[in-house]
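A single chain, nothing else alongside it, follows as structure tokens in the form predicted alone.
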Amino acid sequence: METSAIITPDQLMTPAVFADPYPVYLQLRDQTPLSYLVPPGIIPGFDEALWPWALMKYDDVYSALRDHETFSSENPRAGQFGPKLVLIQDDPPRHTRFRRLVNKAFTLRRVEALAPWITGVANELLGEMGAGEVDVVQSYTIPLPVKVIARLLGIPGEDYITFKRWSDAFLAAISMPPEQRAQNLMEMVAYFGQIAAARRAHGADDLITALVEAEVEGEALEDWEILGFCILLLIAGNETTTNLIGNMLNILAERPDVWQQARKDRSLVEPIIEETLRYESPVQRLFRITTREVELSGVKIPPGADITIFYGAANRDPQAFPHPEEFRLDRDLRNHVAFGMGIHYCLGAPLARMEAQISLNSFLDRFPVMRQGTAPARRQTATHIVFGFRQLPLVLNTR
């Protein structure tokens, strides 16, 4: 997409923008907040009279993420397009109770204890992948994160292809035929229902057992809440990391000088990961609804308005990040919003960062040279929520 082309807000819901949203952000950011049209029929059951509002400026996005009382996650349509996701579609006090419960499973100590196992899985996948031209999406960036979250949940990691299919179906509310999507979601719900029932009978040292045995204010979680947790963790636990690692490897394949610098100086690994999160945010947009009239950048937004928070656009706002279209390792990246901000800050962020760190170090150890492949790379166009690859051929040389 040419940045010189005239772009209208209504293009925000097109596959071309899902594949490459940054030219749109460049043209529209200064005009936001603005409302945009969801084309009729693109989201089944969506009321086209309720045009969503887009927030793209860093300050507006930051303000909305920090003000959960005004920008509510408890959307009345939550669950309309699939099972409701516990936590991500909850407000306090319910969110607070659930967050406290799941935080126990994502303590820094528990995440760090996984590092040797994750390293082993990474090396096993790289060994199976070999050298030469390889599609790293199918061979690495999909299986690693799904295997990791499967281990945490206590489900067989070998089923990662099925888990990924379910995850893709959940996100593909606007691109997959409704019957096909419903079938995938029914399979996923049935699967986790069976696993939860099995853990009630015979517990194990895993997250699903912890959920089954948990009590919130003296009451056990209901079945739908356990299912909502499992689905959230499966989807969020693989999509963010799959796209983070894929985007990072592609960025480095385009910059062989940075690859060579990182091979010599591993202190660059962390800045590379953080700048990737800013430069090509794996989660591009999520949603809120206003509980009252609110003013942002001089624009009044009414109560009950659907809000789309564009993380990817905020992370390239020149007011927050000078020369945002450049990939640079000398930035202060403490305030990027790739993992959100405020009470809904991604609880899996430490795990995603660890997987990216282990992955990058493993690739750097094994491959002196990494460059773009001869086959075309293909961005995903099935969902407006994430930004990443469905095919990424890279040439990996061991000498």
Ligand code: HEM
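Residue numbers count along the first chain shown, from 1. Take the two forms, superpose them, and find the largest set of C-alpha atoms that agree within 1.5 Å; that set is the rigid core. These numbers were taken from a predicted model, which means no experiment stands behind them. First, how it differs from the form predicted in complex with this ligand.
- Comparing the forms between these two forms, the C-alpha position of Ala210 differs by 2 angstroms or more, with the core used for superposition.
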The other form holds:
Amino acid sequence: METSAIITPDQLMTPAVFADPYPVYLQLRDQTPLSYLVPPGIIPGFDEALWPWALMKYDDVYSALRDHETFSSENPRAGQFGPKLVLIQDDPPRHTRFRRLVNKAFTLRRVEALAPWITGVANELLGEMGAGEVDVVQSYTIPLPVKVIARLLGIPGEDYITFKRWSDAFLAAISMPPEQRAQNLMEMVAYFGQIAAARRAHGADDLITALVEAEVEGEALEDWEILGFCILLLIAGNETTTNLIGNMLNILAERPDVWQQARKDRSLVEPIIEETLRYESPVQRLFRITTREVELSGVKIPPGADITIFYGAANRDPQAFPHPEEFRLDRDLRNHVAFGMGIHYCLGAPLARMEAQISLNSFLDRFPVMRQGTAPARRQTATHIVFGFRQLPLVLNTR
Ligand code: HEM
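Given the form predicted alone above, what does the protein look like in the form predicted in complex with this ligand?
Now the complete complex, all chains and molecules, led by this one.
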């Protein structure tokens, strides 16, 4: 086996890198695939050092995502970082069956039907927010996606603060004490268990009922699968969308000329969203395990190796995107891998795009001026998986 450079732990698993991973990608991308160290104890309950392989080049990431037979999502270690997730941590044939069933319930029609309701919530949140300097994370980017998922699942929107706490607990494998995290996860499981049972007894016009009723060739989902899927949506659909909208507003606050252009020409809304997804990808890392030896960029990776896919690094690869460090609206905009690729391609991509579109249009309608606030913007540093703000003060003027 060829040897590869081994880098030090401080380069990939520190809060400073979670807050801004881009300088490290610039430094390391050309040397990847390489294996890096996750020191013992960094992930609670996991006291062995791990040496996962980092994939950062666009071509390597693309190949791994397309080859689900070699790069399995069914990582036996997944359960050690939290409850194993359905679908996203399944391989075929389980994945195929499950995805077919949820595709039937999570239809474009169901998503599109939500548009007027989402527009109403966006306007309500903006109305409550007012103008002047505001932290848009607390007042807008967190509540909107949580309320949308709650609505989709048929759960009261007022519970969104509890929802947010559960979803944070799942992602905060690194920053939250294990007992507190376990407590949150148990609450979440109990809550969704009750809802699924209630919908089986009495249907409603929501996604959980559609899941309860979905059948492919006479096969239905079991209770634990429905529960698992609700938990997955809560986790996969919240912080990701929060980060997309936050990253996008910050990028635009830094570029008043683009803001003014977009106010006049709304055909720029879609390219702004796609370029934000590439430029500051909300999901930075997810995981695979190799089922056989495989060669990427001339480097042999053994079977059974832990793999970290760096979506955000691939999206800044100059081989795929000329001048990747520039935010540009005139590129080929749909070849980024911010929503993944292949069989695990994001189920919620149309919903996330719609939430971003409604949000951006609502902000553009209301605020002729948007700029950075005087209070500091703070990136999240609790997890290596996502990239976004925990505080983003912006000055929003209605005149
Ligand atoms: C900007 C927002 C979002 C981003 C950047 C994002 C990103 C991703 C990525 C990268 C994957 C692929 C995972 C892999 O390769 O293993 C994925 C899968 C998934 N996403 Fe999203 N996501 C977003 C929003 C949503 C929303 C709103 C939902 C649902 C309401 C959702 C539900 C899912 C599900 C269920 C999967 C698993 C699909 C499968 O394994 O077949 N996501 N997402």
